[in-house]
Each structure stands twice: as C-alpha cells, then as structure tokens.
Amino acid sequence: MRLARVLRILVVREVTIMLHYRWWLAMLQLSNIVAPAISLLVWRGAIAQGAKPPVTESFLTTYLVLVSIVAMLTSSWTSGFLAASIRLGGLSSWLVRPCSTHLNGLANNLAEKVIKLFLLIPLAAVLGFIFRNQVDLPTTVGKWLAFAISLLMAAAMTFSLDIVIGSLAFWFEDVSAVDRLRSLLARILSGALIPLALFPAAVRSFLDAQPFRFMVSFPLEVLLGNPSRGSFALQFAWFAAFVGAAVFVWRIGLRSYQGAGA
C-alpha cells in the first residue's frame, strides 16, 4: 500500500511536469498516427488493384487503426534518463531514498501514457471512423481480457529492456547507440511499422519467435485473431527472461557504481 501511495504521488507530479510539454506531445502523437495511416492507404490501394495479402482486409485495417495506441501503451523512454542518472551521479540521491529509482521511472512512463492516451485516442478514432466499414473489433469479454494481459506483459518487457540498456551506463560512457539500435530493431520487428503478417513466409518462423513481436504485434494478434497457446507461453517466457535480465544487470551494476555520496 505504501508503494502504491508513493507511485500515485510520483505519477501526479510527473503529469504536472508533462503538461508543460503538451503541445510537443500533441505534435508527437500526430506524427505517430501518420505512419499507420499512410500504410493503411497504401495497402487498401494495393488491395483495390488486386493484391492479396495473407490476412483479411478487416484484420489489416483494424490492426493499423489500433497499432499506434498499442505501440504507445507498450513503449518506454526510461533508458536515457537512467543512463544519465548513473553517468552524472544523480542515482546517488535515489539510493538513499525509501523508494527505488525504477518506481520513479515507472511513474514517469505511466504519466506519459496518461497524457499521450488523451491526445492519441481522438486521432485514432478519426482514422477508425474514416475506415469504419472495415474495422472489426471483438465483442467477447474474454478477448479483451486476454488482450489486456498480453498488453501488460508487453509493456513490462519494454520497460525491463529499457532498464537493461540504461544499466549499461554502469560500464559504458554512452549507451545512446545501443538505444538507437534497439529502437530501429523494435520499430521493424515489433510490427509497429509493418504488420508482421505481411512479411514473406520465409522469415515468418524467425519473426514469430523473436521477442520484439511480443511488444506490439502479439497483443493485437490476441485481440484480432486466435494465437496458439504456444504463442502465449512464448510471450510469458520472454517476459520472465526480460524481467530477470533487468534484475540481474541492475544488481551487478550497482556493485560497480561509484558516485558522489554513493
């Protein structure tokens, strides 16, 4: 209960801070909806010209309408702040506080999502309204519940990977290159830019098994399709591996941390 109370206070503080950047965040969300909207127009044009994608038109349309929201809900931007805190010694002040710096990172991410969700949902709703004849959302509670569980594990995986990358600052001066490489791989392999179902069949086995799929594409596959139990088990295995790696790297890194006041 104490952690929940502290988390609530931190989230309120972060929301207050982020409201100062509301116009920047609004432009950011507008740019986030543009990419799937263009992709949707391109694919619908191709289908109209006779192209036959391996998924139905309604699946493709609903996926691209929702993908910006799912990608935002499972995103994290903790690694840069964490790396700077380690490099500049700011972590020292958190080590003597009664709550972890990761709780502050979690509060920052939750506050970010509150603000971004408020801005992004109307944009996605407009896109969905334009293509409403091909948007097909499930009506069963079980589908939405499975989607919510998969979404939470996806968000935890991304946050854990951010902690791993940020923790590399215990040993390296600059981790931005690693972070950029992760962002590039995630954008392509998660299905945030192109639905994984549209990739060639020759690479589907690899795409289905790699972890980035479970950060964006898989929650949508749960909502819009019927993934196998093996896929659920694989997401849980990646989730456990990412959380375990974050805990391990953080604890090892703290042993080598040297900062003013540490």
Second form
Amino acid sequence: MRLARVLRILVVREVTIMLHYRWWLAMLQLSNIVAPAISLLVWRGAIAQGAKPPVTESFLTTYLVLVSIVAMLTSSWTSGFLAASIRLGGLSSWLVRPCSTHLNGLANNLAEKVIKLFLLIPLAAVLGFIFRNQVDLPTTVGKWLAFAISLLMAAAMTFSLDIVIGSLAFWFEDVSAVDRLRSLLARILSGALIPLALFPAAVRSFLDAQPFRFMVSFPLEVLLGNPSRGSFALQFAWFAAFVGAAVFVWRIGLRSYQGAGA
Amino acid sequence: MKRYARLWWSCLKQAIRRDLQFRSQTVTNAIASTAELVLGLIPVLILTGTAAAAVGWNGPLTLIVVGIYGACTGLMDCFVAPNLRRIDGYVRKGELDLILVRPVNAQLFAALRWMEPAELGRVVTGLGLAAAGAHAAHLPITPELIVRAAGWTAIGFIGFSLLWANLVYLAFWFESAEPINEVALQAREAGRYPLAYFPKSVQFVLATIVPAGLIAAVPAKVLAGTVAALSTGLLLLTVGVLLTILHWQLASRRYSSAS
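Switching forms now, from the form predicted alone to the form predicted in complex with its partner chain, please provide the structure.
Up next: the whole complex, starting with the chain shown before.
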C-alpha cells in the first residue's frame, strides 16, 4: 500500500517534469511511426503487385498500424539512467532512502508512457485511417483482456532486461554499446519492424521460442490471432526468468558498488 | 581548398586517436555497425522472397541495394551524422560560439568536424555484399557503369545529408529539435528497399524531397542496365546546396550565443 502511494507520487512528479519536454517527446513519436509506416507501404505495395505473403493483408495492416503503440508501451529507457547513476555515484542518494531506485525508474517509465500514448495514438490513428479498409480490430472483451495481460508481462520483461544491462555499469564503464546490440537484435527478433509470421518457415520454431518475440510480437499475436496456451506459458517462463535475472544481477552488482558516500 | 583538406585530415587523425583511447567501445561499435547492416538485410530479403516475381527484383539485385545502402550509410554515419547530431547541443548550450570564432567557414566546419571511424566497418561489409550480389546476378559490370552508379550514390549521399542538415537547423528555431535526428534516420531506412515496392507517389518523394531512394535503389538499377541521366540529379543537388546555405544564414542570425 505504501509502495503504491510512493509510486503514485513519483509518477505524478515525473509526468510534471516530462510535460516540459512534450514537443521533444512528440517528435520522438513521429520517428517511432515512420519505420512501421515504411514497412506498411512496401508490403502493401508488394501485395498490390501480386505478392502472396503467408498472412492476410488485413493482419499485416492492423499489425503494422498497432506495432508502434505496442512497441512504445513495452519499451524501457531505464538502462542509460541506471548506468549513469551507478557510474557517477548518484545511486548513493537512492540507497540511503526508504525507496528503491527501481521504483523511481518504474515511475519514470510509466510517466513517459502516459505522455507518449497521448502523442502516439493520433499518429497511429492517422495511419489507421489511411488504411482503414484493411484494419480489423477484435470486438471481444476476452481478447483485449488477454492482450492487456500479455502486454504487462512484455513491459515487465523489457524493464527487467534494462535493469540487467544498466547494472553492467557496476563492472563496465560504458554499457551503451551493449545496449545498441540489444536494440539491434530486438528490432528484428521482437517483430517491431515486420511481423515474425512473415519469416521463412525454417526459422519459425527458433523465432517462436526466443524471448524478444514476447516483448512486442506476442501481445499483438494475442490480439489479432489465436496463440496456443503453450505460448502463454512460455511468455510467463521468460517473464519469470528476466525478473529473476534482474534481481540476481542487481544484488551481485550492489556488492561491488563504490560510489561517493557509499 | 588546401587549407580545408588539411583541416579535415587533422579532424580525422584526432577521431582515430580518440577511438584508440576507447578501444573496446570502438570494437563493439564496429561490430554493432556491421550487425546493423546484416540484420537490416533480413526484412528486405523476406520481402523480396515473397514478392520477387511480382515486382521484378530478385535476391541478388536486392543484395546490391542493401550492400550499397550499407556502405553509403556507413560513410554518412562516420563523417556526417556525428556532426549533425551535435548541432542541437551547439545551439542550446551556446557551444556554436567556439565554431563561429574560428577563421573557417562555420557551416562547413560544424558539418565536418566530428568523425566516428568505427562506422567504416559497414562500408567494407556493404561493398562486399554489393559485389557478391552483382556476381550472383551475373551483371556485366563495366567501369563506366560503376562510375555512373557511384555518381548517383554520391548524389543520394549529399542530397540526404542536406535534407538532414536542414532538419537539424530547426534547432535554431525550436528548442526541442533534437529527436529530429531520429526522424531523419528512420526516413533514411526507406532507401534500403528497391523503389519498385513503393507506390508511385512515394517513389517520387524518395527520389526528390527525401532522396533516400537515390542512395542505393537507383544506383542498383543503373548497375542492372537502366540508363538514368545524372544531370537532373545534379540540378536538384545544386538547388539543395543553395537552400541549405541560405537556411544556415537565416538560422544562424537567430542564434543568441552563450556570451
């Protein structure tokens, strides 16, 4: 209960701070919508010229219209802040408080999502309106509920992975290159650029099992398709593994922390 | 001109020294840069695999597009992007003062001062991919075709860099212009795909206003035998250069400096 109250206070504080950067965030959302829009244009162009992808045009269009929103909601930008606070000793001020730095990171992420959602939805809506004939959203409440649960687990996985990468700053001076490699892998393997269903059948079993799928693609598969119970179980297993890894790496790292005043 | 060549050479030497100072970071960045090219190949190959017969672009030809795109964007990320990414900071923090007081053309110096040699790994890999694609496609590559294709790539390179520069000059007009770099980078991604996949209106935009299509798609078509006159591209480029100089002059008048 106390944690929820602190989280609420932190989120309100972060929202207030971020409102100063609303134009900055708006431009960032514009960049988020450009990549799926390009994918949508080339794939629809190819289909119009007779290409036959393994998914329906309506699935492809709805997926690429929604993917920027899902990718934003499941994203996290904690690793850079966390690494800087470890490197520069700012972590010390959180260690002496009766509140975890991760709660602050969580509040920061929640606040940026609230603001970004307001900015991104109109852009995605414009894209959806342009291709409205092929956008097909489910009407059953159950699907949206399952989507929300899957989305929450996906967001928690990304946040945990960010804590793991940020925590590497306990041992390395600069973790930005590792972060860049992670982003590259995630871009392709999460389905943020193109749906994983379009990949060749030979690599599908690998793609279906790897964790990045559950960070973007899977919530959309839940919303637009009928994934098996095994897939839900696998997402939960990855979710538990990522949260466990974040807790483990953080605790080990704290032992080697040498910040100002620590 | 000789003075600027000497200046550029000094900046390059300084950039290499800086990279040698942070070796592990440089190596990781070089790997990431090359991985970016290889991973970027995947969506294009999937698209071509599904729709090759439909639009007349097969795998090897697509490989040429991605290869040239990788090599050209590697050069852009080494020599142009590190500078354009800093313009916003120069304006917001007043660091442009230190550029304006130097006895060189400030616009040119601000555009060429920083370099990231680690990105050049992608140039080698990209050219390798393009050569492999040309070999697999059995293209009769002649020196004349290569020069013509390189000419188009240069037009695309400079044209897109000019567009990017004009976008970052928005920092003189708006305080929150920094993410415009991301918008430019995402728009550049369109150059990775053969133009034939895009609707006609988008093809026109990608060949003129946002010349991402000229970076690789047009040069690949030139290598495949399509004749495209360079004069139109050069004319557009001249207009772009003049507009960019004018934009800098207008924008820098708004700069209020740190001192």
